[in-house]
Structures are given as C-alpha cells and as structure tokens.
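Only one chain is given next, in structure tokens, and it is the form predicted alone.
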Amino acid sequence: MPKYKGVVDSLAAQLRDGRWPAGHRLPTHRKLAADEGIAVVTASRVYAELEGMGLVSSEQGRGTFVRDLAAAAGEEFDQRSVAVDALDLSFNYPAVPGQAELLRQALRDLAAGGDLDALLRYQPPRGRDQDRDAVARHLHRRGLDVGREQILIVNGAQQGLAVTAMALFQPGDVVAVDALTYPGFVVLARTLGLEPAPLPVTEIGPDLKALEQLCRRRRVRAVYAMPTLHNPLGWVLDHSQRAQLVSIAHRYGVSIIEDASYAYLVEDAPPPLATLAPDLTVYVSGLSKSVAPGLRIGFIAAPAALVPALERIIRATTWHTPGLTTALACRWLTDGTVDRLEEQKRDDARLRQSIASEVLAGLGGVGHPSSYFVWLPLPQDARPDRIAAALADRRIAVSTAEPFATTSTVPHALRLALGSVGIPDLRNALPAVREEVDHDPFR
C-alpha cells in the first residue's frame, strides 16, 4: 500500500472520531508534507481523498477545514438529530395555539358519525371520490381548477414527489433544479438514479436563460420548481417569469413538477404553473406545513394522461391512502378549518419574519415577508459549519447551506427555520445566531 494511503487512513480515523471540531483549519499542504515525510503534491492528494470522503472541505486561498459530520451524515435533508432541550431553527413544523383541541374535537366528531367500518377497509388508491372533491375545492381557492379525476391523495407531499418522479422518469434522466433547492427532492432524484442539473439562482428566481441553454444542450426530462414561496430563498415568481418558464417547457417538451408546499403562505399569488401549463405540470402539495405533519396527507393534481401511471405507483408502494387521517383532513378542508389555520399561520409567519428582520438587520438575510425561513448569506471568510457547531453547543440547531446546494461549490450561508419554536424562544435564539455570526473566529 502506498505510504500516503496510511496517512489518509490515519487522518480519516481521527476526523471521524472527532479529534478536531467542525470548522477547524487543518495544517497547510506544506506543513502536512513536512510532518508526514511526504511530498507536497502527495499531501495535496491526501487532502483530496479526504475531501472525496466528505470529511474535509478545501477553499482556495484559505485552507482545508474539518466538515461538520453531524450535518454530512444526513445532508440530503434539512433535519438532523436535535437535542431534546435545543431550540430547533433547522426544521419547520409550524403550529398555532388550539390545534390539539381541534384534533380532539375532530376525532370525537369522526367517532360519532358516519360509517367507521368503511375507514378501516382498503381505500381506492387515488382516494375516495368525496375526499378528492374536497381537495379539488381547496385547490380552486389556490387558483387551480381541476376535477377530482385528476387528483390523487397521497401520504404527504414528499410521497407525492416520489410517486411523480417514479412515474415520470427512468434512471439517467436529467432534471433541472435550482442551485439551491429543497433537499428532499435532491435525495429523491439521486435515489432514483436521476441527474439533478443545477440552474443558477438570482435574487428573484432561477436563471431562466440558463434553463433554456440547458434544454438546448441536453435532453432535459423535467424541471422541478417552487414558483410560489421557494424553499430556501423565499421568492415568488411573477407572471412574466412563470410565462417564460412555461414557454421553455413547451418548446422543449419538458415536464414541470410544481412543489406548492409553502404556497399557502402567499396571499394573492400569481396563478400556479399548473394553470398555465396543465398539459405539462404535475402539482404537488399537502397539509404538513399548513396544518400538521402528523396528518401525512398530500395531494397530486396531474394531467389526465398521467393519472393511471401515478395510480400504479401508489398501488406498488403504499397501496392506498390511510382512511382515518384522510377523512379527518378532508373534513377540515370542507368545514373551513384548513383555511382558518392557514390564515393564522400567515399572520404568525409575518410576525416571526419581522422579529428576524429586526434582530438580524444588516446581515443581508433573505426571506419572504410571510415565510417561515430566512436565508442568511455569510462573508466568504466565515465558517458556516463552525458557527453551526458553536450554536449547537448553545443548544440552538441551525442548517448550513450544504443540504440545499446542488452544485459542487456550497455557498457560505445558514438557513434559519422560524416556525418550530415559541415566540419567546425565537427572540432568545436569534440574538445568539447574530452573536456567533459577528464573532466567528475564522473571519
């Protein structure tokens, strides 16, 4: 075995054992070469192999740094294990007062009426007619007019994305995604053997000229988009941007997957892409953010020609939707409970954004006025992993940019979820974030 391999193995073991904290600067290539008795070019090879293992990150002109392995272990998603007593600014599960009592009353009502036996049997794979009617009425209020024959009820929006991807794609297909995007779709694409092709992002949306250039060069099968409240950047595409995206999709025969999980937070939004391009667009949303993640109810609105393929995937994976939670959720869709909760959460999100804007003023945070997250760019000489580790020591969990990045170069940024802690805790946590950013020792 070449000598340098022993150096790689030794350093890898020390890194995995946590000898150095996240963000620690390792010796220079020249220093490592002198310490280990190897050539400088060989030291560079050692660090390149460690970087390939995901243990370190190299930055030109600055050095080689220890990666946050706690984040790397689950980097595909924006949620990691968080201490019980920690304030969680890494993941959103927004709630408003009184939701538990709503559930208690809804369960009583469900138990008191109707044919409960029917809810214990196998359900139709797409969902019952009356439940899909309830979803159709809900989507109408979102600006999307589709009949129940185009709707499929699934176990949350994430399963909706999975069902859609399995129906649309073959391994090796190219899917255009934003350079910063929802981590759950990226891991789904990679799990299915797809190639996520990153699009540069601007302050107001994806670079649509880059999308057209990509479609000219390659056979792009679909584009994954969040036009109404992008996660994590918070943009809402305007009418002209939506029209341009749809025009490109039609010109090159590209399908659109429209993720509308956070769309409920935007009032008077432009029409969904599915309204502008109903023949190309699969619209996916759910109630995890607007109501509660424990319901695990999502829905797909798809072109009629695609519905049989989507139904087959549901049969092959979960067979059908859960009768009890679907019935409960659709009652709330019908009686106005969901509309009321969404209105309360819009107000709640606006309050949290105003608090974040006040505390983080001057740091360049990016966020929609009624969203539950803030994208916080950091100076190039800052160490996001170091800041995240320092905050974890203070029992505050945040996300770095790594889970959201689809490019090899990861931006220096933090993503702060505002919706999972109480307002007093948020007021306590955000100043700590500012303090660690302002005093990062590696700046």
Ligand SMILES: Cc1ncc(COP(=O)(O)O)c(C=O)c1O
Second form
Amino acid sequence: MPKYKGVVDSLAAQLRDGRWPAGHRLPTHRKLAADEGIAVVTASRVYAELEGMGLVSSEQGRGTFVRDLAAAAGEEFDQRSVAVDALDLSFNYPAVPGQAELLRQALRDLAAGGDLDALLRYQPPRGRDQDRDAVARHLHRRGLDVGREQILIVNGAQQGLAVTAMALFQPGDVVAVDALTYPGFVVLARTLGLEPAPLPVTEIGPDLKALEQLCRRRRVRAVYAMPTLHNPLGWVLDHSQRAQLVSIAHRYGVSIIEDASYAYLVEDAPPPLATLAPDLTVYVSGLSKSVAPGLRIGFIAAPAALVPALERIIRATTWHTPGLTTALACRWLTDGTVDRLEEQKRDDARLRQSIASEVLAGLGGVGHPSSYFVWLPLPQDARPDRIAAALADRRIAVSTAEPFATTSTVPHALRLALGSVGIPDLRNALPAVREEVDHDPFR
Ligand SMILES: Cc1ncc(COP(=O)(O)O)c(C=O)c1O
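Can you swap the form predicted alone for the form predicted in complex with this ligand?
Full assembly next; the chain just shown is listed first.
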C-alpha cells in the first residue's frame, strides 16, 4: 500500500471519530508533509482524498477545515441517511464555487454597515417592510405582481407550506396531490391529519380530468401543485394546463398551494398560478435551492384576506425568521447576488442534465433540460431497492420512488439528484448508476 494511503486512512479514522471539532483548521500541506515524512504534493493528494470522502473542505488561500459531519445532508426522516463519504445523488443542495466566500464578505459588510442593534430585537412576524419590499421586487421578476402587504418571510419553503396548511385546513380535509410529489408536503399533510388524494400523473403534468372528477365526488379543500418545475418529474405546465387547473379551482372553490421552490431554474415560464388566480392561490418559494438551504429563508405571497391568519401562525410558532440571516438574504436579493446565483445555477443544472442524458441515454429518464433531477422509470420486474443498495455499497446514494409516492403501489423508479456533487464526481457516479440498472438481474 502506498504510504500516503496509510496517512489518508489514519486521518479519515480520526476525523470520523471526532478527534477535531467541525471547522478546525488542519495543518498546512507543508506541515503535514513534514509531520508524515511525505512530499508536499503527496500531502496535497491526501487532503484531496479526504475532501473527496466528504471529511474536510478546503478553501483557496485559507486552508483545510474539518467538515461538520453532523450536518451532512440527507438526514431528513423521509430520506435515507447518506454516508458522509458517499456521493449524494439522493438530495439536492446545489452550490456553485465561491459561495462560502460570498457569505464571508456579506457578513463583513453587514458588520461594518448594518444597524446591528435592530437585528437583536424581535421583528414583525411577517418580516420588516424593507425586507418584504425586497422579496416583492424579486417575485416581480418571476411574473408575480404582489405588493409587500401580501408577502410573509418564513424559515424556508417548508415552513411556508406548513404555515399555509395550518391556515387553510382542518383535520380530515382532502388535499389533492400528484401521485408523485415532494415528500415534505406529504409528511406535512399526514402530520396535520389531512387526507392527501393522489392525482395520476403523466410526463407533462397531473391528470386534470381526474382532478375535476375528484372535486365532483369529494369536497376538496386545496390542490398542492408545482406548475413550474415539478419535483420529481421536472414538468412545466403550459398555458392551457394552467388555465384548466385554475378554472377547476374556481368552479369548485378549491384553494391552490403553488410551490415554486425550483421555479427559478426555468427562464420564460408561463405566468404563475398566483397571477392567474390571485384570490385562490398561496405562492410559496424560497432561497434554499437558488442560494443555500442553511439560510432558511423562504417566502409566501398570499391573497390579502389570508395574510392575518398566516401571520398569526408565524407569531405562534417561530415568531419570525432570524434577523441576521434575513438581513443578509435581503441584501443579496437587492444587490443582484441572488439573480447572479440563479443564472449560474441554471447554467450548472443544464450542464448536469446534459451529462445525465448522455450517460443514461436510452434508459427512458425524464428531466427538464435545466433541472437538477432525473426520474428514471424502471421496468416492472426491476428491483429499485436492490439497485439502490448496490449503489450504496459503491458509495453512491440514490432515492427510490418510495418517498415521492402518494399511492399505495409505488412505481419502480429511481430519482437522481444531480445538484449536490462536483461535476467530476457526477461523471463518475452516473455510469455506475447505469451499470447497476443495466445489470439488474430482475430486468
Ligand atoms: C418542491 C420543494 N418544496 C419545498 C422544499 C423545501 O425547501 P426549503 O429548504 O426552502 O424549506 C423542497 C426541498 O427540497 C422542495 O423540493
């Protein structure tokens, strides 16, 4: 075994055992080389391997740091946990290079110029006027014409969905959801004692005839929809589908919860449902996918009549979002940083999607050209669990259809998140996915 492998193994074991706290700066490459009796280039290789294993992060010009392993992604209860040294194709937290540096600079600017005392006090539950103005201007660029009086700032889109659901529903209410949908909404609906009623899906959208039939049969309180970039199927509803959905909602008095968490990835999308049916639609989005999930900044744009109820629930639960991150996020909304990151991530997603369609050609994968995920249907006799387990053995985490399915029979498919690993890792991981799918003995 080459000597450097021994050094990698020993450091990896110590890092996993928690020998150093998260954020601890490790010795320079030169110092590590001297300590271990290896060349400096070899020490750099050691750190590169540890970085590839997800144990350390290196920052240009600053050094190598111990990663916070407890904060590894994919720990949500509706998602399988992901080994820290695995390539994570199960959960999306897209980042472009330099985001940590952006944060460092923004914190410096805030410290130098902001009214920090104001950030230490309680804030209005729906956010300060100037912050809600910044959100309203941002949403305007997405085709939403709302003033700040209709905006509420929340702790991520997930809290936006939770607050909306608490304001709209009583236990037992029926909410129409896609047969394959974002798992966080289903967890929420079940937690609140709602009845999620699945709508059959096609590659281009939900079966709207089935929605109409459901509304005729049952008292449907709301429909949960992702018209602009559906997770996991990647569809974008066209004008006529949107008009149809809105017409059903109007005729049957059904509210719409429009989740636009991934809408920023689609340029020139048709108007949001909230623009077509402003009196019925609660629009929920956030900065997790366009900027960073750790900020926990999301927003709701709601019909004016619903705002007091939403505000009361925010007051009763979290009171408001943390002032510091809200100020930071709104600064980025105002100075063009968010627009820039969105553009970079659109390009990044396009590149990743094109790599996926090249590597997975012929397997029938479904994905919008600028989205961060691929839905890979498998033949009825394939074994998605076995494929996911075989990939886990190869240190690649993927999701099966299970967490996304709202029907009792779960379709055979894999859902691949393309946004969380580096491009070279993606190029390595996707062929392995293809191999396992191709070689599945039950295919
Ligand atoms: C469709 C959708 N909605 C909402 C969320 C929650 O995002 P946030 O981190 O803003 O709470 C996610 C996260 O994956 C998502 O995919």
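Numbering follows the first chain given and starts at 1. All values derive from a computational prediction rather than experimental measurement. Basically, rigid core = biggest C-alpha set you can superpose within 1.5 Å across the two forms.
Annotation for residue 52: C-alpha shift of 2 angstroms or more between the two forms, rigid core superposed. Comparing the forms between the two forms, the C-alpha position of residue 382 differs by less than 2 angstroms, with the core used for superposition.
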